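In structure tokens, the next block holds one chain alone, the form predicted on its own.
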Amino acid sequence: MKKLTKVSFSNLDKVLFPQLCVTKARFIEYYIKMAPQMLPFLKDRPLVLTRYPEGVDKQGFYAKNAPNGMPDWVQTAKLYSQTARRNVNYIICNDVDTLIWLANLAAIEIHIPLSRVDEREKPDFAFFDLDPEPPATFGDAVEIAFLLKEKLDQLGLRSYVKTSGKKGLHILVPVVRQYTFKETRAFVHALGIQLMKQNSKVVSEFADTKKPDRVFVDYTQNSHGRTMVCPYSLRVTADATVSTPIEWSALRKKLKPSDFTIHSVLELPKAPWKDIFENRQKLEAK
């Protein structure tokens, strides 16, 4: 492994997911294998990491600022963070060596903004986060996802679905980079309101997020500084679940987030979203 990368590895025997006995070496191997699918989504985006160097059963931490002592070949971008209220030296991951280096840092989750570093106010995705509040289930989120897809289809918009890796679903509409976050957020919110009128399980206002047995269509992530977990990133769960892109035809109410893990995802078809970056769309109805 050392002969194929610039990265100097450490603590490869450290168990990161105790329930499955997944070591850091296995975790790094996963990201090496998934690099061709992950790098197009990571490219030119300032990253927010969730690091668990002692394993997911121990205390972890969020990381925006690049760590001291990082290799000089790791690309960064110094940008103002509204939440931190200061300039932050964000990591940019445009190559497999950087992705392997992030894995060696035990960056279990990699989160990306919906815009790239060259035009931070111009998102290239409209993002629907379907979040079921118990006793609502993943199956309820699937039901609402298909209702949303139907509305997007009626607008002539191609949509792409992935598991969140936790309890819900993420639906993306790739858009041309001519809209502001205010415009994409308004678009997502408006469709959430339409779904709420159509199905009593749906809530579309932030104040209703925690209403039991409802599916929140979260539009708030369509904002400057907000992020989405990167496709194929692992999540901090005991089952080592993965936020996994899937074909609409493969989405079923009987599926569970735990069906998509560090072990199973490697066996899935590799390109369910193969044309997503060539399919930039306008939000105007056709």
Contents of the next structure:
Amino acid sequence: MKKLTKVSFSNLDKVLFPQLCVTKARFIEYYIKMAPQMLPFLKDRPLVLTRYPEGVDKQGFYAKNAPNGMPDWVQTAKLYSQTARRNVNYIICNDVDTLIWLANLAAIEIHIPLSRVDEREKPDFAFFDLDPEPPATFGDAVEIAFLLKEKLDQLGLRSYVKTSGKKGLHILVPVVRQYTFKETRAFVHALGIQLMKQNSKVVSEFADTKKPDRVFVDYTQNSHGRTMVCPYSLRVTADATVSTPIEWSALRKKLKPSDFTIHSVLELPKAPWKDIFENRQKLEAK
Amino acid sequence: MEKKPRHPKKQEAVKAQKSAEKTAENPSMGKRAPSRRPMWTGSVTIGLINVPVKLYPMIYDRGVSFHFLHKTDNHPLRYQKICTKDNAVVPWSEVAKGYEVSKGQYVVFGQEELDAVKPESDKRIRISKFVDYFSVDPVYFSSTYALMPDKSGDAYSLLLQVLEKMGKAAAGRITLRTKEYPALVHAYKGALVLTTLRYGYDVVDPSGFEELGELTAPEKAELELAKKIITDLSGEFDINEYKDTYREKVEALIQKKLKGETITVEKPPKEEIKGLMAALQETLKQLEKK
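Given the form predicted on its own, corresponding form predicted in complex with the partner chain:
Following is the full complex, with the preceding chain placed first.
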């Protein structure tokens, strides 16, 4: 048989999600199947990973720096990290083999920055992170998401929604690469404040993030060096949930993050965000 | 006493060769040919009706079995009974059976005494009632035998047909060798088969385990998720999907050794990798289209 991948697999029968008995083989298979959907989002972005080689119930770790002894075909970029205050050798995933290799490292979560490696100060997404603080629920986040969509629609901006895979929702507005993070952050913050005035459930100031029973519209992720979990990345949860793009028309208050898992996502329609890369928009914050 | 083979090494090799031929003509995972000699003859008795039958073994445990050899000269080893008092080797003629009543205290029996109370095989499978086969939990199933007509074609055929049509099994008892068993007779693949059962008191009631007392009721959401997973993974049961891979590998090693090949320990391509490659092929196809 022709060799399909440069990756040599290891520990395929290791159980990574013990509650669901999901083995590493099944996990890698998931990323292989989702590769066509994920690769466009991964392309040219320095990645941050969370790796759980012993399974999600055991100790895991963040990984920015490419590991020692990695194959020479894996593409990397040496960049200065402001948070780490040193140069970091980031992994860039522009092909299936690299994605499979990441999966074989038990990189459960793959996080991407909102800008690409060639112009790190110019984001190509404005990013709203809707984070419900209990007892506020996913349903509350959905309610606020629809309010936000209405606002964005009024501005003539197309937005795209995905589950975070944990408690909340992520809303993306693809933008032309001409704004700075400061500008996208101000835009997201301004809309958060408008929502707050409109609905008492919403908080949009960083100091209020942990206010109970509120939905925090987090604008702070629109910054250099901050990342967002990649669409279709798995999350480190017992249910093996997935950060899942959905059509606005399919978003319901009664949905739960646990409706979107390694098992169910493979069955979903493949392209709710089909035109996101053809839709670079100008922000006209009023 | 066994005769000592003069060239045990050579003889072993010849034996091994024979069994290798056997596996070659009868591929390891193929169906087993029916046995030609019945292990028991008698009749299925329902009230005054008798259906003469022959009983054949149907279950074979085909694990890999090894013989113990002496490492230094490859001679087979055998067991001896050693008296714990003086370490003398004891011949069969001096062996008695003892039932341990308390530590080190035995009630002693000679073989004749035990033979006298042995249940008599009365050559009958005595049927007392008819039940739904699936109402008997498989935990009670012990072993299964094929029942064949013994010059009783018509009666056998009638019993087979009626059990098949009604989905019933005949429940009764049978004595095989020295032991009486509860038993079921039911229709399986166009034949009557007999399944011996375990006694109720030989099966532990798991509800008595104290671990079960600590269980909490699952949350509704968890239950829903679990249901979803089960629905996703539901399918028809096919016994042929299961194979003893250890046995297959050992048999392959035996073949290699016979051909004089040296065996290097290599990682065989796993089932899992095959699955991954199939998924990858599909993904590569999709990416090409783009």
